[in-house]
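Here we start with a single chain on its own, the form predicted alone, put down as structure tokens.
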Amino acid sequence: MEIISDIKEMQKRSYGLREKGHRIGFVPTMGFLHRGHSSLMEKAREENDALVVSIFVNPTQFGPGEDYEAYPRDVEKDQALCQKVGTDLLFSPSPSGMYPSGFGTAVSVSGITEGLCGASRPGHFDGVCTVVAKLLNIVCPHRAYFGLKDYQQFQVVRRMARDLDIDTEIVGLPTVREPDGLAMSSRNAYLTPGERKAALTLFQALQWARKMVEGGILEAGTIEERVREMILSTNGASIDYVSVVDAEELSPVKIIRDRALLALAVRLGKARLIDNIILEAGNRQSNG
């Protein structure tokens, strides 16, 4: 596995491996990695002759008084485990290399940023994009590997790479969780044993919502009322929302008729936690 820092000599290596014929794997990450890291890497491993990893703990999708400076952080067990997967490039940029002086473009992708996690962090998305946009052209990938328990960003990032004409092909794959049900994520470093055990509230949750539609509960705001009351009768717990939305556009829905997204994000301590669901009416269920 080779480290690479300077995007110029990044850029170099993946038009290198494209003149070649090599079809190219990209997971994009922020490090700290755990195994629905690891699970994409593998997947891209799979599917490409060549796997490039990307480290970058982007500070533009940061908002003010959010947990840039705090966002956990350890760069030997991200290597360790990058080398493990068959990694053959890792890139490791700076954000001065990134966002050098003077730099003053965003990419913004309108409608689907605008409920959910877009409501309540503001300008999230447009650093999203833009890193992601800046990504795709330095390591100019054949396919680019997103897990489903950020499905907004899926959606967002897909949307973008279609309405920019990037020649990526943006793949989903749905949530790693613990054996307990808890999705993996990096902000459960934060989480104090009992708020671990608290957090087990968001899966239950989405479990209850799945077998209210099999049971015939079509009517999302009885769905979202219900699963609020479960997640706030956890010590600790405060929403920051509980929605159901269109799959595809990520816009309200009153009563699910087909495919839609439960999606919610839940506070408990210092951590912010997302996870969700796809319902399906007609006893066709999955996870998001």
The other form holds:
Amino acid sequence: MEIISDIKEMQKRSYGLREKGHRIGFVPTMGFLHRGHSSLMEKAREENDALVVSIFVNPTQFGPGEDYEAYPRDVEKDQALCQKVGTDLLFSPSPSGMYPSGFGTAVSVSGITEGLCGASRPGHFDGVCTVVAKLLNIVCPHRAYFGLKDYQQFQVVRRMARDLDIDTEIVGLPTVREPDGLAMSSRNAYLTPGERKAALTLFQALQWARKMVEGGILEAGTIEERVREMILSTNGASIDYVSVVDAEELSPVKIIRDRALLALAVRLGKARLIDNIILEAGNRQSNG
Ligand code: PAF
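Here we have the form predicted alone; I need the corresponding form predicted in complex with pantoate.
In what comes next, the whole complex appears, and the chain from above leads the way.
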């Protein structure tokens, strides 16, 4: 595995791989890698000739007062994991390389960025889209892999790639969970043992919502209300949002007709955790 921090060098290597006809799979990350990331890397390894992973804690996607400085970092452990899954090139640029003085461009996707995390983290998706657009231009991958725990991010990046004719297939892969159901996240590192137990409320609430739909409850408002009550009954948990939205457009829905997304953002101590589930009206059990 080679570690590259220079942007031009990374671009040159990608062009070289493409000239040889190699297909490039790319996993962009902010480091502090876990099994969620390694599942993306393994798939990218399997489906492509070359695997490029980036590690860059992107300052522009953190709002004022958010956890940019505190965001967990462990370079050695990350490098070992990248090596283990067979990464060819690890791209690790510096903030000043990515955002030189005078940097003045932002990529902004409208519509699907307005609700959910876009509403509670203003500017977040502009930061994500700008850095992902830059990374795709630098790495020039045939495919880029994203985890569906960040479902809105996946849809936003896919929309950006489509709108800007970026010639990369944006692939979304299922959320990887701890044995008890908690979605893997670098931010789980913030949880105290008590909060870690309480964090299970997100997964339990999603499972409960699925059961409601199976039992014939299809009104989004009822599901949201019951899920909110369940989360608020958990010690120390406060709600950022609980929303049932259209699974593609991420706009609010009143009744689940086909597929909808139930997305949650919950605060527990220093951590803001997100999770989601697809609810399918077709899975509703007939009562005869
Ligand atoms: O999901 C992440 O880790 C980040 O948002 C990403 C896609 C690497 C952009 O900084």
